[in-house]
Structure formats: structure tokens, C-alpha cells
Amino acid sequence: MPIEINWQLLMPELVIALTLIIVLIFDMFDSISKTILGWLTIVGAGIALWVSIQMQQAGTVGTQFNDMFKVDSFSLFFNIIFLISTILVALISLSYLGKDDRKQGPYYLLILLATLGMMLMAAGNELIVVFLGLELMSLSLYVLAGYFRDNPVSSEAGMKYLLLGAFASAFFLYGIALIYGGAGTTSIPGIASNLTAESQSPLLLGGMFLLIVGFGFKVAIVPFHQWAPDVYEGAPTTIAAFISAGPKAAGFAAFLRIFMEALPAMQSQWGDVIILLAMLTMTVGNVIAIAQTNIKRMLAYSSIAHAGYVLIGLAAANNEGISSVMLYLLVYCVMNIGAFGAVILAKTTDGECLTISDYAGLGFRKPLLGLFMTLMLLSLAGFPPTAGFVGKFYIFKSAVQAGHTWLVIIGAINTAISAFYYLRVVVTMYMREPEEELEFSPYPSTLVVGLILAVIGVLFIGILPSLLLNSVQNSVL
């Protein structure tokens, strides 16, 4: 019996697609700019934004292939969020790859198809479908990391990036195979229906921990965050701010989606696990950073400061827990791609400012640098009446209303260590003298513009949050 598919259903999906299909033809002819590339990557997700939205706000709901693909506003929106992610790091790489170069066909389909692989990742109800999702992101950014392969850097981290995901990716299907073994099904929804408080058994522990240290190696949690800091440095600046917002986010939506949904019965087991991970990520991640020279880096342990936070309120295992957590996500792959962004508005002529050292009275010698450096920063570290600050404080209160209020003292000590480490680079540009005058490259439009996007979110958000809280409440799973 052939299988009914409901096109409507799969509409983002099959935009980014058919994106990928125009990019691809474009890229054949030599005679078109490549820049149109970019252009087309922006406008293909611009319009699967729209899509997803309109949606999201319809309330629509249902399943396909077998109930293997789920769509909800769950999925929806965290499409929103993977597909910002795509258009402001798409505006960001318009200026960062240059007009002629050759490369910008290869470049827009890696990070078209690793976007997809995101969308199949947050809507996958079967443990396969969200490995399929996760393999096609991650070899996508395999790719792209090592994406200059002139540059040995580069290089370095593309290998390094492929070898520890390959093994994070065996973990998680030797989690999916022992679930299988203890459940009977990978699917989502079967795998809840089959498992009780007194059916457990060692396979199904086993699977839960192996899926736990998957996800931990691809959203970069403590202690599995060893590739994170290298891949950043060595990766081009645009792909490092790939990396670290809309992927991170699509671990986080499997990882909610499979824990919530298929495994709630186990929330005893895995709820410790997670409160000493988070408590784990977000020390070792703030106080490494404290020690780092070069910006690249110091973001890099930021990043996995800041999956210790969202496991804050996947702690909290409640509707307010995930609510908060979809919230933090969304502002935080904002404010970190505005945070790379600036870093390559720091361009000179000899290449990127990498060294914190290099901002040395920048705050004057380029006041719009500047401003949009510590405003991201400020914003990252939690200071009102930034987006930062509103999304750590749904994450505490939702720990808070779960009983975790000593894990929200962690929290919270943890943000002061950080604001440290963030506030020394603006305190570099506008209180310390440079030691050498640099000479700078003119600010590219194109970049420009998708910093003053991503300054928007972060104040829109901040000032305002109450206009997304709805959203995103009605968005729980």
C-alpha cells in the first residue's frame, strides 16, 4: 500500500531543498557570480523561515513516513532557529569569502545540507531518523571545518573534528542498538509506551548512557568537549559561529525530544547524570576561558560554559525547563554569531584580530566595532537588558521551580566567573592602549547588516521578552 505523504507537512524541509538543488545548477555556470550563491542560500531560508513560522503560528501538527517524521511546534521552532542561524551566517560569509572566490558553490550546499540535517534532527520520531539528521549535519561540518585546506590550521581541525565525531557517532548507535534490545522499537513514542518504572533493564541503562555521551561529544558538554576549542580556532570564523549555534541547537532538540518523550519513565536515572554534567560543563568551561589569549578560543570554552547552562533546565525535567531551554538556544545562537561576526569586522590587512591582546583601543579607533563587541559580550555574559539575561533567567527560575535551587547557586557563580573573562575584552578596547597601530579593512555591508540583526534580537528579546515567551511556551513538547 503506497505510502499518502502531506507535501504541506514537509514544506521548510523541501525549501531548503529545492535551495540546495538551485544553488548546486547556479554553481555550474562560470559566467555567474558566486557571490549570488550567498544570495540565494539567504533567500532560500529567509523564505523557510516564513514558512516555518506561518506554521508554527497555525498550530500544525502531524506525522509522516510512518509516523518516522514528526512535525509540531516543537520542530517548528527550533527550524526557526536553525534557519537565523543560516541567514545571519550566511550574510556574515558574503564579505569573509570574498567576490571571486571559486569555493562558494561547495561552501552554501555544506551549510544548506547541515541545516537540513538539523530539521531532520528536531523532527525525527524514530532513533534512526535523528541519526540520519545528525550524520548529514555533521559530515556537512566535517567539511566545512577543514574548508581551507591550504591553511594547515584549518586542515587540523577538520581531521580532528572527523575523528572524535566518528566516535561520538558510534556511541550514539550503540545507544540506539541497546535501546532497541531493551525496548523492542526505535521509535520515540513506542520506546515511552514499552518502558516502565519496573521494566528496565541493563541494556536500556546501557543505551541511555552511550546516547548521553553522543550528544555530549556534539553539543560539546564536560568531559566530552575535547575537539571544541581546536575545531573553533583552526575552523573559518564563519563556520566556527556555524558550528557553535545552529548545531549545538539541534543536539539539544534530540536530546530533548528522545529524553522527554522516550525516556520520562527513566528520568530518575538520567536526571543526576545531567545535574553533574551541568555543573561539571558550565565550571571547566568558564575557568579554562578565563585563561585564554587567543578570542577564538576563549569563545570556544564560552560555548561549552553555555551547554552547561542549558542542561540546567533539561535538568529540570518540566514543561518550564524545556520552554526555557528552547528560549536560551534561540538567544544564544544569536548572540554568538554577532559575537564572531564582530570578531571578523576586526579584520586588518595582515588577517583577522585573533589575539585578545589585538583590541587594544579599538573602542575609539572603530566605534562601531566596538559597540557591537560588547554589546554581544555583555549579552553573553547575562548583563539587562540583554537577551542573554533574560534567557538565564528562565533557565534559574525553572531550576528553581524543579527543586534544584543549590544547582542554580552554581549557576549563578558561574556567570559572575564568566563576566570576568568577557568583560577583559572590553575593557581591552576601550581602556588599554594599542601596542602596535593596525591597519583595518573597511567594514563589508553585508556584515554589517547581519551584526545589526543579530543587535536587534539581542535588544528585542532582552527589552521585550514577553512577545516570545508565548511562543515558545506554546512550543513545549
Second form
Amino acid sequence: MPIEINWQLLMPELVIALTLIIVLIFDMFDSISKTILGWLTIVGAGIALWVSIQMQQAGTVGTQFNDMFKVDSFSLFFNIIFLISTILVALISLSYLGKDDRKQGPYYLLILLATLGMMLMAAGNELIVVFLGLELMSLSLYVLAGYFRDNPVSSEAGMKYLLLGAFASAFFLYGIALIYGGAGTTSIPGIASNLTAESQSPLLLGGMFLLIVGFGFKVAIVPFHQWAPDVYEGAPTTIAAFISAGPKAAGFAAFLRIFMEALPAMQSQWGDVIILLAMLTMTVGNVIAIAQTNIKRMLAYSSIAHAGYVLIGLAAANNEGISSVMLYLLVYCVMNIGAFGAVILAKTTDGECLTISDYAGLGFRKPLLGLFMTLMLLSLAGFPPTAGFVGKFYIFKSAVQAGHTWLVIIGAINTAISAFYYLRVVVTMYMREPEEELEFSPYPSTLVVGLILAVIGVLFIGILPSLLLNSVQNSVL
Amino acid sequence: MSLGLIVVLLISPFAGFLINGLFGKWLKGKEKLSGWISALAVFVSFACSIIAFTSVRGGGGMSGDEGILYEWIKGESFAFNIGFHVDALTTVMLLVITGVGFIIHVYSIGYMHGDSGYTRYFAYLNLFVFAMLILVLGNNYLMMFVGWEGVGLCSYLLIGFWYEKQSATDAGKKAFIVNRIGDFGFLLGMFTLFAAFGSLDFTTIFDSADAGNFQQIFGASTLVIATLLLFVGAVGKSAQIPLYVWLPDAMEGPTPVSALIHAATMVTAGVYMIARSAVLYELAETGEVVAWIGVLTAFFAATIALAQNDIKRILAYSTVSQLGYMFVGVGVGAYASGIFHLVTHAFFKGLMFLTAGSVMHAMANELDMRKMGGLRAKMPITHWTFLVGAMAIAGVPFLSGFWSKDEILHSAWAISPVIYGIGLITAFLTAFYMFRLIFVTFYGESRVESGVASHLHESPPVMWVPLAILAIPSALIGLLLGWGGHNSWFHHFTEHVFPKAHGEASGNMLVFMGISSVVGLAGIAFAWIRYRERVPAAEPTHALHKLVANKYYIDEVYNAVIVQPIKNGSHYLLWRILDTGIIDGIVNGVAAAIRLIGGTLRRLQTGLVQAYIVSMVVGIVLFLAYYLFVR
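With the form predicted on its own done, generate the form predicted in complex with the partner chain in the same format.
To see the whole picture, the full complex is given below, headed by that same chain.
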């Protein structure tokens, strides 16, 4: 059966695929400076971003490949999140890897592959496609986490991530199999139409739980989170930023699509679990983050806690909830990459500043760095007028609307707890005297550009949320 | 008038702040450029303010929905907008802020010459103007609060500008903490209004309040409580009894800052707030409280100013006292008169602070007037401009202060003759202490130390030109805008903004003017008799003098009654017993417990992959168990 392919619908994915082929080809010539690969990635992702925005504005909708691949404003909005994350990560990577790293070809290649996987996840209209996207993304990330293979910590992170990730993927696949057994199909609209309130078999229920486990691992929900701190700490800092941003958003994109489109009839079953997971994830993430002395580990636990906030919006399970989750994920990606970028900026001649006490007095000695770090942390903590406040506000609002007032109260308490460890870094930077004089490397200009973009994003969404909000509210499923 | 104009007006100083703040390093060698950029930024705002002013004069303006720039956040039953309210009151404030602000920026270019924090200074100053513009432009209490906190922050940063000096950082902290008390009141007032009206927009609140259409959350006294809480905020920001103590100390900042923030603009924010909320104060009938606090502050601060020898401190107490007059004005319902005094005061007090700065500039930062004397010969422009300012504040007929102060006193008479009486005595004291300052500083024998005397010189043009420019409105603006008392141009211009004043026009205006003139001139004459050739004694001569010279020991009383108990309380009770004993005990106990549990839990986070997998499986089993057995 010949398949009619609508190439226009696939434009963003095609651009990324083309970019990664170009990167692959350029990487073969040793005479070309390797930094060009990073720039190619940025340009390619930039074009794909522009295309996605155009398509999103035009309201493009359509399916492809026998309904397995669905383009709608929802998937396009997530494309925008992924591509922004990719661009920012590539920007902060340029200086991090440096000119002399000969093997950075695979680095950008894998980043692009992972991005393609995320886009497949958001657009998958079929559990198998979602799984393929998930694996494409995850496999690339496993390698990236172990990118510094001479460094045992990095290798360990990659290996650990691979083993645990494979385990989680198995659960996920098993879940798909059970759902297929219960519903007779793996197509998302198909499941929804085969599934009525009466026809719920234990198979479906079991499949649903295993899907939650699979996603729970990918987006680091307690109790499936334990890989996150180890991997974030060991992986290259740029990759930690990458893993904490786009893939998490992709996991939630598929999570939303499957649970809101395929399994809405079972909301009474999964709703409670999500609420419970939200509370657990926020609380555990924030409480353990307090005890951290390593800033990368602290950010890892903070990103676990943020997954908990996102679950609040998911638990609301209304249009408001979906749009607030989408807004939050965009905001979260920008500010989290920004925070990791600031960590990279705090580079001494002996390596990165990773212990929080190393930041003492930095606010005055390195005002630009202090400003970046402070803004990102304030946004993560959710202070107005930053984007973090707007994001949290709408998440909480959707939950109140859905009647989950208690969940919001717990969320607010958690926000207060989180302010403690975020502000502690700010206090250390501005109010503590440094114990030893550290020699700082000069700022790399690409990194500063990346951070300025993140700052603009955080302040722009914080001060002028309405522009973005309208676009998000039109993109709900 | 378009929204675009207001946006440009608002953003321009912010752009100046960004340029000076972010590119300060590159501007380091070119301090003139840095200063002029920031002055230009304010000038752009000034130009926009003039356009806005002419538009309002022509019947234009902006209120309610038309002023909304965009919606910030929105909930089910409420929405917070970023929007502007532009009417006669706003444009008057805009002109004062940007006009006086621009002149002071120019003056600062000369005054701050050679300071190592030059670009930082101009960045803060621009940021201050931006915050102040938000405060007066906002069409809701939330934006007002944002500006309110913003100016507080800039004030703190600029008071402590020379942070190497212990006294400067202390003064900054004092201002910040005292303002915190007031701001807390303001915040509570805002909450009360929001709870009662479900909105913070001016138009919504004022319309509903007029119609009596709001939640009586505190019964009949809802508005009384709301307005009094807001007034607590004003008492803090505008340095009234009992929260005035921060303002005299705030003189540790650079002198142009004292002129701009601590005389002309920020400290008048409280007066502006009450004038803006006039509808509420009328309905709640709490104006009398405002007026009484105002008049007592005016009198009290004036007496302290009698016995000070530090030029800037005299001016600071004089500012507190004049702010008191403004509160009398808005308190007795003569809102236009209160705002009119705000305007004239901005000019003459700004002028006097700048001249004081000019004196400091020449005297190597000396502030004690006992070490001056006879400066008039060496600094003629400074002397003449100061004289104009002093005559304006003393109420010499036809100068600006005469008109505005007289209107306030006249209106006060209708409400309470006692307030009028105290106000009149204060007017006498004002004239006396101001001219005491003049005679001791500029007249008589020179007591300048020989090392300083050789450098004594008039300030450079970039400093004296602003003085000369400010002297003109200080002298004439009262006559131009205030001729005719309650029928003056200023009253007509602002008549649509305020509810009909209830305390006006009783008794013959000319009689009141006559009495005021005599009192003011008597104060000057008395100062002439006493200080023409005499120097204030080095030590206070008798008990009363000592009491006043030591500012009634209020700082000491606060220290003993509030600061020390809090300090001791927090040290012994909170820290030693509660914190170290109980809380630390609990915390340490919890910590020990957590360490104990953590010792166990840590095995889960060992980094062992098997352990992680086990914990995942346990998680799954627990969830399934919950689902199967608990639900």
C-alpha cells in the first residue's frame, strides 16, 4: 500500500534529521574546526524552531503514517520547548567542550538524535511510536552521560543510567503489552474508543501502572528517582542540564498525551496515584535538596521536586491543568538550563565550582555571574516577577479549580522549603566571605550569550506572561 | 495621549539603569558619559511628562480599562493588570519627579566627580526614578506597592552608597528596617482592600466604595481599618511620628540623593498615596488622624531643628516638618493644597539640599556650621540661591512656600483651630531655624579652618547652573500656580481628581495671609537678632536646650525601649533559650534521628544499581498494594 507522505507536516523533524546528517558528514573532515559542529546544531535547531513556531501559529494539524504520528499544536508546542532547550544546551556546550576536543562530533550528533526522539514522543499517536522515541532519546542520553569516558565518575554515571533506564524501559514495554492485551490496540485514539467505564480489565490497570513506572523513571518521580542525583553529578554539566530539561518535558508530553487522550476513562484510577506521587515527589525532592553541599546534586533534587509540581497540574486533569503544565515545562527548561549554565560559568582554573561554599563572595567579585545565578535561582524558587512565579501560579490555580486545594497547600509549603536551599546559595554568594581566593577563568562569550538568552526568557515570561499564555491555552489537547 | 508615550516615559530611566549597571565597566574611564546618559534618560521622561501634562490639560487622561497595558496574571475572580492611571495628580507628580530629577542628575555629574562608584551611583539613581514612576503611574495598589518597595530599595542602596563607612551602612539599615514596619502596614492595608473589594484597581475600588458596594469584612469600620493601615505605610515612607527617625540618619548618603529622594520625591510618596486614595479617606473619615499626626510631626521636628548644628540634619528635620504640613493638608481634606505644598517643597527643599552640597563641596565635606561663617563672600551664587530657598520655606510673602503653606493653614482653621495654631507656631519656628542656619553659615566672621579656607571656592557651572535653575521656581511657582488661594490655577487643574474639599474658605483669606506673613517675618527677625553675630554655643546651655539638641533622646528611647529589648530578647530568650535550647534541641534531635534513619536510608542511595532497582520494585509493589488493598 503506497503511503502518501505530507512532507510539510514533518518539517521540524526533517530539519533535525538533516542537521544531524550534516553534522555527521562535517565530523568526518579533520581539517574543519570542531566548534563548527556546535554552530551547525544551533542553526539546525534554530530553523526547526522557527518552522515549529510558524506551524504552531498557523494551527497546523494532521496525522501521518497511518495515524501513528500526529502533528497538532500540542506536539508543536513541545517541539518549541525541546528545540529551545537544545539551542541553549548547544550554546553552553561550545565553550564547555572547547576547541581542542576532537571527539565532539558524536556529542552534537547524540544531542540531535535525542532531540529527534523527544519530538517523536510528543507527536506519537501510537504507544509503539512513543516507545521508539523514548528509546531513541534514552540511548543517546546514556552515551552522553558517559561522554567523558576517561573520567570514572562520568563513565559510572553513563553505565548506571543505562542499566536503570533499560530496567525502566522494560517496565514501560511490558505496560504497553498489557494495554494491548486489554484494549486490543496500541493506537492512542483506538484505546480511548475501545475503553469504556465498564470494560476495564485488570490487564489495563496493570498496564497503566507500569506506564506510570516507566514515565516515572524518565521524569524522575519519587520513588523512581534515585538515578537522577548520581547521573547529574557524574555527567558533564552541560549534559546534566540537557537531561534535566528536554527529556523531562518529553516524558511529560507523552505522559499527558497517553493519560489524557488514551486513558481519560480511567482517571478515577490514576488520579489518586498521581496526587500521591506529586506529594511524595515534591516533599522528598525538596527535603533532600536541603542537605546537599554539591550544587549539581542540589539541582538534581530540585529538578525532582519540580517534576512534583508538574504532577500537580497533571492531577488536575483539565484543560487548565494541561496548559499550565506546558507553560511550566517551558519555563522550567529555560531556568534550569540557565542555572546549570551559571554553574559552568563559575569555572576556576582547577575546574568547576561544585561545592556551594565555593560560591562565597562571588556575588561581588563576579557580579555578572552572581546576577545570572541569582535570577535563575529566584525563578526556580518562584519569586515574582520571574517566569518561575507565573508557572507555579498557573499550576496551583488549575489544581484549585480541580478541587485539589490540599495538594496546592502542600505545594506551597514545598515552595517555601525550596526557597531555603535556593536562597542559601544567593546568601552564600553575597553575604559570606570566601575562605580561599579562587582563580576564575574568563567568561566564554557563547556561554554568556546563552545565559543572557535564558535571563531574557525568564524575565520576559515573568513580566509579560499573557503573550505566551494565549498560545499555550490554544495548544491544549 | 497614547500608552506608548507612557511606556517610553517609564522605560527610559530603566534603560539608563541597564546601561550604567551592565556596562559600568566600560564606562569607568568616561564618567562624564555615564552621568550624561543617565541624565538624558530622565530628560526623555521629562519631555514625555510635559506631553502628558498638556494632554491632561486639554481634557485627556487615562483611567480604568483604557490605561491597561496588559494582563499580568489572572485567576477565577481576580486579575492583576499592568496599567496606568494618568490624571492631573499623576502629571503633577511626573513633572516634579522628572523635572527636579533631571536637574539633580545634572548636578550629580559635578558633585560625584572622581568618586570610585560613579557609574553605580547613576545606575541606582536611574533605577530610583524608574521605581518612583511606577509608584505614581500605576492604576492599582499592587503597582503602587511595587514602586513603593522599589524606591525603598534604592533609598537603602543610596544611603549606604559609601558602604566602607560604618555610619552609612548603619543608616541604610535603619532606613530599611523602619520602613519595613510601615510597609507591613501598607501590605495589610492592601490585603484588607483586596478582601473587601476583590480587586486592587483604583477605579474599581473607588467606584465600589462610593456606591457602598463591598464586603464589610470588619463590619462598619472596614474602610477605617484599611485607610489607617495604608497610613501606617505613609508614616514610614514619609517619616512621620513615630517612624521619622530614619530620615535624619539618611543624610549619610550623597547630598544629591538627599535632595532627590529624601526631600523632593520618595518621602512624599505617602502624601501622594493619601491624595490618590482621597475617596477612601473621605468615606472613612480618618483624615483627622492624618492631620493630627502631621501637625504634631511638623511641630516636633521643627523644635529639634532649632538646636542642630549640622546643615544637612537641619534640612532633614525641616523636611520631616514640612511633610507634616502636607499631611495636615491632605488630612483636613484640602488635597490640592497638600499636593501644592508637595510641589513647592520639592523645588525649594531640593534647592537647599543642593546648595548644602555645594557648601560641602567647597568645605571638604564639613557639615558643622559652627566651623563656617562668612561664606557669602566666597560663594555668592550658593548664598543667593540658598537665601531664595530659605525665604520660600519661611513663608516670606509672594515666594512659593508662602502660598502653599498658607492654603494648608487656612484649610486647617476650618477643621480645628488647634491644628491651625500649632501649624502657625511651627511656621514661626521654621523661619527661625532656617535663618539661624543662614546667618551662622553665610554671614558674620569666617570661622573656617585655614587649611580649608584656601580652597574655598564657588562650585563649577555644572553644579551652580542647576542651583540657579531651581531657584526660579522656588521663588515664583507659588505666585504662578497659587495666586488666588482656593481659586488658583492649581486648584482648577486638579479639581476633577479630588472629592470636593470640605475644609475651605471660611474667614477672610487676606487675614490669614497677613498673619502668616507677620509670623514668618518675625521668625526671620528673631533669628537676625540672635544669630547675626553670635555663634551657637558649643555645648547646650540649659536643660531644655540640651533636650532639644539631643532630639528629645528619641533615638535613645527607641534604642532602650525597642531595639535593646528585641536584641536582648532575641539574644537571651530566643537565641539562648528558645533557639539553642529548645529549637536546636529539637533540630539536633531530629538531625540525630535523621542521621540514624539516614544511616539506614543511605544504603538506598549507595550508588549501587541493584539497590536502586530494588527500591523501584518496592515502590511498584507498594503502589499496587495500596491500589488493591487500601482503596
